[in-house]
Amino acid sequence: MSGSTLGTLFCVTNFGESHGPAIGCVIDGCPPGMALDAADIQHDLDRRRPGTSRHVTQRNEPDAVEILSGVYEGRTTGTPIALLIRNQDQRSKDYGDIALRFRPGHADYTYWHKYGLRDPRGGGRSSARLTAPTVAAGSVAKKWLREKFGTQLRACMTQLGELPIPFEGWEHVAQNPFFAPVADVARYEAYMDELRKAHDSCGARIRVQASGVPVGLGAPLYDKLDADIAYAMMGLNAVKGVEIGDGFASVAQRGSVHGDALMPQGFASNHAGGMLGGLSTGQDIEVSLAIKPTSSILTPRPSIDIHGEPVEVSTRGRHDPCVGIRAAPIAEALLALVLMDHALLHRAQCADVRQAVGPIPGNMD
C-alpha cells in the first residue's frame, strides 16, 4: 500500500507533486447515472486554491479541473472517473537552498529516510498542493449525497493561533478570507500581517459538519463511522488531532448531561457529534480538526542536513502562514468521501433492512 488511496466501493486515489506537470485523482466506484461536469467541482476547487487573499500563498494557480474519463454525454458511466489539475505557477528554484536539508517541522527528514531520497520542490509529494485533488473528488461525493439523501457539508475555522473565533452564523462564512463564521474580521486580519511581518506562522481549529445523514452508516469494530473520518482527517497534511462532537470535553462531562437523551421530536442534544456505537444517528455529523503551524517559515532555525551535520535553515518560497485558512473545503471534501463510501457499504449490506423505528431522529435544536 502507498498511503494515496482512500476508501473501499467509493474509491479515491490521489497522484502527483506539488511542483510536477500536474496533480489530480481517480475516483473508483462512482454509481452511474449522476449528471456530473467541471463546474460541478470547480466551485470547491476555487474555494480552496491558492492566491486568494493576502493571508494565503500567493502561488498563482487556476486549479481548473479537466475530466478525463468516468462521464459521457455529462453523466457518469460506473467507470473510473480521472480528475486532472495542471499546474502552472511553479517556482522549484525558490527551494534549492533546502534540498540537502532538513526543515524543522516538515516531512523531508521522515521522507528522506523511507525512500532514499525526496522531492524538495515545494514539499513534492508532501505538499499541501496535493489537497486539491481530494476536494476535486470530494466535490463528486457531495453532488451523489446531496442528490440521493440532501446531505448537506459545511465547514468554518473556529480558532486563529492564540484567537478563539466565536460562532455568529454559517452566513458569514462566505463572506471573508478565514472562513470564519463571524461578520467582522478586522482581528484576524491584522493578527496576520503581524504574523507575517515576524516570519512566522501559526495554527488552526476548523469545524466540519454534515446534515442530513441516513441513520446507520458505519459498522462495528474497526470500520465505525467516526473512526474512518478521523482516519482520513488525520491524512490531511498538518492535521494533529480530531475530535468528534463534544471531544475532549466529554472528559469532564457526567454521563446524565453527555448521553444524548432520545425524545419522540429527536435527539435532545448532540454531544456525541452524531454517531452512536460507530453508527450513524442520523443528527449532525460533528467534527473538528487541530492543524499545526506551518513549518516552512523565514525564521532561521538549527537543523541538520543529509550527512547530519548542524545547518541554519531559513525556507524561501510561496508558503500559507496559516494552512488552516484554506482547511474549510478540505475538511468538507474529506467527510463527503467517507460518508460516501459508507453509504454505498451501507446499501450493498443492509438495503433490504426495514426502518426499526419511527421518522430518521435529528436535532430538536
Given for the second form:
Number of protein chains: 4
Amino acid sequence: MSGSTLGTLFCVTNFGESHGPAIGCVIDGCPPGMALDAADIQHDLDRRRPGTSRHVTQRNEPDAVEILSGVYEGRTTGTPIALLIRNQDQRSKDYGDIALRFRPGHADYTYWHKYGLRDPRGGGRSSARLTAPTVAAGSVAKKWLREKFGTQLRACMTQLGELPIPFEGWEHVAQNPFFAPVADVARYEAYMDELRKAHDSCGARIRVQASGVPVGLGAPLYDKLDADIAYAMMGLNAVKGVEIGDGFASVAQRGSVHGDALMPQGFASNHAGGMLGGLSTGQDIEVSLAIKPTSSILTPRPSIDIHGEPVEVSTRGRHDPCVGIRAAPIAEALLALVLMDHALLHRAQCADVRQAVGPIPGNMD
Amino acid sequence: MSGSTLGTLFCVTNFGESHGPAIGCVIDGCPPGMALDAADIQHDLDRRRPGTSRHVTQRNEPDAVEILSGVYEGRTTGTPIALLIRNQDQRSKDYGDIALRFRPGHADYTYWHKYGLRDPRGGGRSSARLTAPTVAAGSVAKKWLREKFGTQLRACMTQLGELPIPFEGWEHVAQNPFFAPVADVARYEAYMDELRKAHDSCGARIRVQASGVPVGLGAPLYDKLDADIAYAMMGLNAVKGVEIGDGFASVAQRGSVHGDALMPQGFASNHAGGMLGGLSTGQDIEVSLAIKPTSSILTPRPSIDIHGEPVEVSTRGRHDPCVGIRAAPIAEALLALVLMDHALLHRAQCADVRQAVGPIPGNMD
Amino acid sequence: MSGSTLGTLFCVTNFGESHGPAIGCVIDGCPPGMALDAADIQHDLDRRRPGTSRHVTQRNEPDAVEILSGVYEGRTTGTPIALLIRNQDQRSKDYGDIALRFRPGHADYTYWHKYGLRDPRGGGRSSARLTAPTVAAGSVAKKWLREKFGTQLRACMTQLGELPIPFEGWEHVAQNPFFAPVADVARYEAYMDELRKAHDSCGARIRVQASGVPVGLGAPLYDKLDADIAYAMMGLNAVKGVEIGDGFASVAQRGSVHGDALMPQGFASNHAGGMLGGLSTGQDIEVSLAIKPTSSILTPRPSIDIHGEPVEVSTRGRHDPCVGIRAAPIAEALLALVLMDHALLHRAQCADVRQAVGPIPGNMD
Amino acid sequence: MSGSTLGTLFCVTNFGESHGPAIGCVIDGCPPGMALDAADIQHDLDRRRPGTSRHVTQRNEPDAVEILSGVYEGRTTGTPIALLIRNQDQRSKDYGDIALRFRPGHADYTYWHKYGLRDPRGGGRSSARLTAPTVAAGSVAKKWLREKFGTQLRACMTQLGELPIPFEGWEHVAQNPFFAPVADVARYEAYMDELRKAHDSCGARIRVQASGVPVGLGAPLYDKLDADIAYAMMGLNAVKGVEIGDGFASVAQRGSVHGDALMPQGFASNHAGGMLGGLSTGQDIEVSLAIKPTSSILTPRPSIDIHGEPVEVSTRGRHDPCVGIRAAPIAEALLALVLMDHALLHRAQCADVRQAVGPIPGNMD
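Moving from the form predicted on its own to the form predicted in complex with a further copy of the same chain:
Following is the full complex, with the preceding chain placed first.
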C-alpha cells in the first residue's frame, strides 16, 4: 500500500493539504450496523480544532465534517465511510516568502528533494491540519470499541517544555486548554505567554491510555500491538519518541521489579503498559509521546534557499507555539484506530478459540 | 497482510519457534543481479549468535544459514530468497515446569489467552531466537544499501542497567561482548557477574545509526520513515521505547535550539536524527531503544497457573540475563530493512524527479 | 487491506453509493510533477456518463469531477489525489418497492445476508454508478502511461447479446453509442429497441487493448500481470469471464501453433495476448470480457422477500438494458490502473537492470 | 506486498525454483487449534505429483513435505506454518542448450528482460513445479473449510485439446490420470499418445467447484469474491481464461433467463456460479479455466537468442505434453485459499451481523 493508509482491516486513507479545497479521509472495513452520524465525529474534531484559546494557532476553521458515504438511515452499511472537511480560512499570502527557502526543522527541505516541487501554502501536506481526518476516523473507532468492549480512551499532557505536569486526575483534562490533568493551569499559561513574547516554541509530553481492552490483541512478530502503536504515534507530526509502559525507565529496572506479578485477582502492577510479547494483557494500555517544539517560529534562523544560497528565515503565518497542546485528542484517535484494527484482526483468526480453563484477570484496583 | 511480514516491497516473512525443527524467513522483492552467498549473511548471524560469552545464554547454536532459493550462480534472481536455519540445541525438558504457569513479564499469559494453546518450549514463537532470521534478512538489505548508496549501519550499547556507557568510539564496538563503544568493559563485566549471582536481569539502551542515507526516503503520512522505524524497533523483543534524534529530550528544548540550521555546506546540527516531515534529510539517522530486563529469571516470583490458581515461578532454562547485549546487530538489521524498503518505494514513485536547482547538503563534518 | 482499494503502489480507494451525497476516490502513490487538471479526467467520465443515448439509463448525471487534493499549480505533488463527484439525479422513490425483496440475479440478496442491512436506493454500493470513480482514476493512469511510455488504451464491443460485431477498425468506436468498431450500427440499435420492448436485457463482450507497454511488467507468481488484470476486470460489475490473448480458444490449439515465434524484428503472432510467464512481452496486451445481462428488468420474476416468502419482482427505476454498452471506457481504465501499478512496481525492483545484450522486439506490423 | 504472496489474512508466500535445493511456502494467519500433520498435506501433493502416468512428465519427485513451524503437538498454534519440499531429481544438463535462447510461448524471454538474468534450469521460477507449495497450502485451507463449514472442493477436466469431455459423475475423477469425470478414458489416452508422437502439446479446460460455501463471502468492490478467484486462477501457470458460472455464455443470454430465480426452498438455477454482487450466494461456486498448450515441445520452432539472432528451438527435457492434466488439484487448492481468506475477512468485519429475519436458502437439489 502507498503511504497514506493506516490499518490492515479498519483502513483509514487520509487526503488533503492545509490550504487546498478540502481535507478528509476514507474509512474502509467498518463493521455494519453501528449507529453513526456527524455529531458522533464532530465532538472530537472540536476538541482538536484550532482557534479555541490564545495558546494555539488563531486560524479559524469550523472543521465541520460531512459524511459522504457508508451510512444509511443512521447506521453504518459496512461499505467505505468517506468524511469531508472543507478548508475555510486560508491566508496563503502569509506563506509566500517561504516558498523558495527552507525553514530549519521543517519538512520544506525534504519535500523539495523528494518530490521536486511542494505546496508551500500552510505547510501543504506536512501541516498538523492533516491530523483532523485522523481524529474524525478515530471517533468512529472509539465508538465501536466503547459499544463492543467498553473501551475508554484518554490522553493528557504530562510535560510542557521544561515544566513537568503532575497528575491530579483525569477530570481536569476537559476543563483547560492544555489537556492538563491539573486544576490550576495559571503556571502553564504564564509559560506560554512568555514563550510567545520570546518568539519561540516548546515541546510537550503526552500520555495516552486505553482501558477496557480485551486480552490477546496483537501478533507475535512483526505486527506486535506495541509495534503498530509505535508506528501510529511516531507518524503524528512532531513526535520524536514513543514509550510503552515504563518505557526508557525500564532500562535501569531489574527483572524482579519490572515483571508484573500475576495474582488471581489480576496483575499486581503495570510496568508493561498493557502488552506482553506483542499482545494486549487486558490491563490499561499506557503510551507516552515526546513532541518536539514547533519549527515555524518568528525568531530568525540561518538557512538556505532552493539554490543553496544562505538566507535567514523567520516564519510569520499562524502557528501553534506548542503543537503538543492539541495532540491529546489526536493521540487518543491513533490509539483507537490501532486497537480497532487489531480487534478485527484478532477475531478473524481467533474467533473460535476457547481457553481450556481459568478466568481472565484485568487491572487490580 | 497477516502479522509476520515486515515491509511493503522488500518483504521479510519470518517463521519458526525456538525449539521447533527450524527457523527462517522468505525475502521477497530483492532487486536482481546482486552478488550474494551464505557467507554474506553468516557474518551478522555470528555477531548475534548465543553462547559467545559468559554474559549471554549458553545455548549452543551454530545458526548456519542455507539459501534455499532466489540465488543462481551467486547472484540474486529477483525471486524470493528463502533462508533456513536448523535448530540444533533444544533442551525442551528445561521448560516442562512452566507449561501450565505464566512467567511474570513474559508472553506466556497473552499467548495462552489469544490462541488457546502455546508452544512452551523455549518460549516458542516469543523467543529472542526468532530475531536470527531478521538479522539474516537484514544482511541482504545492508549489502544492497552499501553497494548502491554507500550506506553504513552501526549500533552500540549506551546504557547497561543503571550504568550509562560513555561514547569513546565506534572502533571499540566489535572488540567486546557488550557492543559497547568503550575500550575497557571490566566495569560492565563485574556488573553482569553480580546480576547473575543475584538471579536477576537488567535492561539496556541501544543506539543505532545509519550514515550515507539518500535524502527523501519516507512518506508524509502515515508511513513516515520515522513511523516505520518505530514500528520495526518496537517489534523487537523486549523493546519498550524508541527515540528518533533527540527523542524525549526534545520536549524541554526551544524551537530556536531544536530546529537544525541549514548552511550551504550542510546541516549545522542533527537534533532531528536525520528525518524531517517523515522523510530522510540525508544526515545520519539516529535511533535509540529502551530494552526491558529479561523476564525469565531464577528469582521466584508470584504468579498464577492456567486455572487461575496462585503459584510461584522461577525460570531455569538458559536465558540472557540482559537481552539487550545481543540487540545491537538486530537493531542494525531492522533499520536496514526499513531503509531498503523505503529506498525501493521512493524510486517507484519518484524516479523521474529532477530538482530544479541546488546541491544536496549532507552532514557537516 | 480492506476490499475497496485497487493497486499496491498506485492505489485507488473507491467510495460512495448510487443515491448518497457523493461518489469518488482517493488515488495514492501518483508520481509527482505530472500536469493534471479536471479536464484531463472529465473526458473519460463523459464517455462513461449515463443518459447519452436512448440505449442506456436515462438518469441525468453531469458527473462533474472536483480535484480536492494532490495537485498544486496544475501539477501532481505526489500526495493523495482525492476526486469528488456529487450525485445529482436521485429518484429514490423508484426503488421503494424493492427494499424488502430480492431481485433475481442482483446483489440484493447477498448484501442483505452479509451486512444485515443495505442501502436499496439505486442499488446502493452495487450500482454500476460506482465505476465512475474508477474511470476518473484510470484517466490519471492513462495520462502518465502515455507520457512516459507512449502507451495507448482502447476498448470496443465485440458482441451484443447474440450478435457478434465484426472488427472494422478502431476509428469507428468513438462515433457510435455502442463503442462498436463498425461504421453502421443500425442493426444493433434495432436489437436494443426490440429488447426494451420485450422488457428484457442482454449481455455483451468487450475487447480491451493496450499498446506501447514496456516489456517485463508483472511478477512470476502469484501477482502475474495476467492475474492482476483478471482481478481488476472480474471486479467490474456484471463481468462473468475474462480472457487473455486467445483465451478459451487456446484449449483446442496445439503448442506448435499457440507459442508465438520470435524473430529478430519481433514476435510473429500474438496468441499470448502480450504476456508470458506473468510478465508483459512488449506486444499489445489483449483482454476480453464477458458481461452478463442486466438483472434489473421490467419482466416479472419469481423471488422471495426478506422473510423468505415468495413474491414477484419487476424493477422499474432507470436501468441500462445492456450494462456492457458503457463498459468500454471502464475496461480501459481498469487496464490502465493495473499497468500503472506494475510499471511502478517494476522500477522499484528492477530499475538497475541492464540486459547483457540484444534488442527488445515489439509487435511486428 | 511483493508479488509472491497470495491472500490478505490467510497468506501464502511461495518460494523456490524448479532445480534449486528446495521449494515451499509460509502460511501466515492460520487459525489456531486445528489438528494438522504432514499426512493431511501429502494426500493432495500426491495427486499433483509428476511421474504418476505416461501422460505427464517423467520427473521423479516424491514431493515429501516437512512442516517446519506453526504446529505443536499436532495442532496449529496460530503462528506461521512453513512447509518445505526438497527437490530430488534435477537433471539440469537437459536444459543447457536453452540458457541462451528463448522458447516460443515460454517465460524465457520476459524473465530475461525483466531481471537481466534467469535461472534456466527446468524453467526456474516459471516451472509448474512451483504449484506444489500452493497445493500444500491449499490442503490446510481445505481442511479448515471442511471442518468449519462442511465445504467441499472438487475439480475435473472438461476438455482435452479438441475433445470435450462429458460430465458423467464426480466419482470417476479419482479413478483416472486425467481427472476426467467419465468411466472410460481410452479415447483421451489415445489422443495423448498421438500428441506425444507428433512432438506437440495441447490445452485443457478445467472445472472447479466448491459446495457448502457460506453466504456473504466477498466484498462489493474491488475485492469481489469473483475478482479474487479470477486473480488466483489466472495466476496458475498457462491459464488464459477464467469463467464464473455461465461465463462467456452469459453474453448471449437474456436477463430473464440468466437471473437465477429465488424460491423459499432455494435458488431455482445457478447461472451466476454462486456469486452475486461480488459476494457468495451460498450456492455452489462454479469456475472454469482455459489452459494453453505447453510451450516446451520437441517440434523445432523459430526463435531468437539473447543476442537477437535467429535460432531454432526444440525442447528436450521432461515436460508435460498437457499441463492441464495435473491442474485439477491445483485449481481446487487455489479456490480453497481464496475462500479461506474471505471467510476470515468476513468474520473480521461482520461477526456481529444478525439478519433481521428469514432463512438462508442454499442450492435446490
